[in-house]
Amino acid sequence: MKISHGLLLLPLLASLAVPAWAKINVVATTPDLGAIARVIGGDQIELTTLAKPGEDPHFVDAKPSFMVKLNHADVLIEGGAELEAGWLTPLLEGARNPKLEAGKPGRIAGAEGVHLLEVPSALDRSQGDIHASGNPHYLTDPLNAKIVAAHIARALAELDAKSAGVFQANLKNFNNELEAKLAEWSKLVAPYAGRQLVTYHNYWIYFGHSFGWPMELFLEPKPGIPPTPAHLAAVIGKMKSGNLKLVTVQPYQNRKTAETVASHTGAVVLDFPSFPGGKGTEGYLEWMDFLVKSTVAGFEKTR
């Protein structure tokens, strides 16, 4: 019996169908985007974060299951900016999904349209670890939230015009819900304007720009260099001088090389959760209350 290539076809055709009734596969780089997507796809998505709450972004273990996540994917958020390069673009090479393609509906870079700060002159690799876009921890400043919320409904929509007005619902919600922590988080940080706290990595530059906290003082000599003891001690000296009270330290990093500092200075160690996840912040609002009350409770504790 002679069959028609047409019905040959339709096995094939059938399994490549997607049911109108299926989530968007969503496959988020880091906890602080995942968390903006859940709250932007809600129910019409199906989340995966790669990066762990804990984890240092600039260095993820890149899992081969990994690979298979963002081959059955159908959206990718990613911070951008150069920040998950070292492990991503394998990643990505590996899971040879053509929906991921920059340019795609389906790959959504969470820094565009966002001012990035401390963008190099030029590139000079014993400056350290620095990134050529500019500083990419730019989700630490609400402000910039917003702006990856935006991304985020917009791409969405695109992919599943029939749920698009239940993206822009959620976006404005999370705006709404956004601009009244902001008001909240303006009256708490006033006492407190123009204080400055010493970090150990140059990670929370947007943050202290957000709430009027200079940085400028870092345990690491420069960015992703380990503290030295010559370094620490000038650091301690400026301390001293500046009476700076306050470090901050992610889990990743030696606490106790923060405590060491502390010690010397009379200063208080904060512990600064890098993503939503830590400390049990499930959500980036929670997340950002939790670093502006840590801070101002830090602030009260060494006056």
Contents of the next structure:
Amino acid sequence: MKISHGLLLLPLLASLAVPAWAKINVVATTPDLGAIARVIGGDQIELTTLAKPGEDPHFVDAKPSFMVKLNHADVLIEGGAELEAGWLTPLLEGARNPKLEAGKPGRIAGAEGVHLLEVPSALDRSQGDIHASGNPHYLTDPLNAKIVAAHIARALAELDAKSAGVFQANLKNFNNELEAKLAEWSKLVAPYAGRQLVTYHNYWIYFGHSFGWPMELFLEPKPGIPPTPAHLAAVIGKMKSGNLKLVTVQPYQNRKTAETVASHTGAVVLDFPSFPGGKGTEGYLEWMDFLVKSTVAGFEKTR
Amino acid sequence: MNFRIIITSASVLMFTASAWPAEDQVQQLQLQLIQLQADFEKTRHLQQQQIDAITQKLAALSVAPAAPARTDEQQKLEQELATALEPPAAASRNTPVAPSAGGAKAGSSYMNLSFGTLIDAGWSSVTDPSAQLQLGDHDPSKRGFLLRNAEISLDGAIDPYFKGFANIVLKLDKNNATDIELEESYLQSTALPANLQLKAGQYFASFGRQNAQHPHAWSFVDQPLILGRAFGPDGLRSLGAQLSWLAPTPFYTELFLSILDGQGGTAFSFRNLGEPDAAGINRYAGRATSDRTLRGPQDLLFVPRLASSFELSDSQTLLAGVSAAIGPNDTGPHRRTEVYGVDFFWKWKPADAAQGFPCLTWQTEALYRRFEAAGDPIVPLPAEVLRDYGYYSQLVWGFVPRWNAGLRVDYASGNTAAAEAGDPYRGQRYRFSPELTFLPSEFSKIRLQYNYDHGDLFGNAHSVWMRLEFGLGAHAAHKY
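Here we have the form predicted on its own; I need the corresponding form predicted together with the partner chain.
So here's everything in the complex, that chain up top.
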């Protein structure tokens, strides 16, 4: 009798114990971080991304279900630089997961070690929605993806020492592919160096920085402040005098505004997905490839 | 590159070969230019190579410590340290890692500080709305201008084990004198095991949805009628402690249990002396009250709550809860009060919402209060049970970025009791409140609200309230 009881308990105990082959449960706040984690972690990780690819990353709802996801997580990859300031804090408070405390290997801030642009000299909200640590959209520069990938590889290796080699190899592959792409892109963009892009929100400044396309004109008068007729009129004037022909718009931004500006200036509206995750742009490199190629195509068209 | 250099050299040769005496200087300059261009290209290429090499090195270096990190020696040392640190077991898991840079600048002070103010302006068909119409302490309750909530909020990590929160509210009375109230001051654990969390101090009880929210998070300028009836002008808040547990369910489920002191006006239906009458005798529901000290733990106020949330679709979330508040009251010995509530919050926000718009929210709470009132032989009043019930239901539609429009329906009623003539907290009442809000940014808000009120006490009443709101300082995160 006793033996059979013990036997009955065995499968139960087995199911309770954490299996040695368990995957690392990774939560990424935004899809760009998620896409890089997917490449570095490969099959060794179970990945959840909180913000959706088409969603405005500044205004993600702190849904209670996210609390549960964070509660189960081994690793949290956040952008840092205050992008998630409006929603991540209450989620982490509710999640009660000591693995994700700041300073633990399970907490990765992508912005760590990234040279952030546009760090304000003074914190002044009359300048709109600015971030104290600088512009948080740094992953639109592919070179910053290398830094984030390295952070992820290091943290994963620390949590799963056995698979450290795999993560290392994945990182190397990612960097090699990125290098190859960079070489290809630099050839593509070379004829259009110095051309300007007009963007809706100050989201693509790192992208422009990386490929040599200055961005000084935005449809928003100040970050987070919706376009006004007076500001748009000024933008149209500058676009005409500067012969600027490309306006980018993201999925959650008002395309009609961009179209109106384009119709007054003979410009072309480019649909820029904010994050990897759309059709054909699932991976980080595919996404970046799409961005570069559609910009180049836009320049070609409006030569 | 090589190809380009060959071309350059070839053209240089061509130029030297075809030198005309008259154009000597021009050719010389052209030659110089071409050479400079070639040099520039060479340098650029070299620098790019250097940059690439350094970037690769950097990437490699930042990963390098991972692979060979745990040598036997280190492991031994770690084990030694772990045993040495045995008593505070939690500490041994700490791994020295560079502090997170994300938001280092924003978090450069030890706490977040913010200050928010609500300024009201309005008119009501009732001369003194504060008497029977607007019973909430932060409600607009006077014809003309009023400021009933200027709030200093502080929060931050206390140490590796607790976070601290405080809300200090300043408000102006009718005569523009300033009152101050320590609305909340509590700490919350960050490191309890088993999905538990402890909260202790003075805080708004987790009862329903709106009770624990501060007025700036409300969708209307005033508190719902039934919340006022059950929890009074200030909402249910008291000194005490709460333990909450995040259940290991696949969907969000959290269990809360608060044990509160439950004494005073902020525990309105519980150990509350009420207001003094003309003779200076404290009365609640007509009965003379007397201070009751605790006879045992059963005299504390218990507030359990269960909340669950479901993702109905990618764009729809439902949060639902049941709550109770159970404790003694001050009308007589062994008299107890029970309040029960259910709450729902549903939100629709499409995936491509810009700055959170468009969105639609529906919020409803229904409450039932059972109040055992003692007899008062002097008035005289019999011992009886007061039963109150009611609900509010509100729909708020963020129709374009920065704008929302809402409608709230309020209803409150109760059984007929012996002494309720003139008691604004009893009798039947209902209210319809449409509102329109413009949010210039996340830090300012202008709201216009109309209230149509009907009550047994005052008949019909019409009021229009405008509220201007601003917030300074730290960006408050939005709870769901």
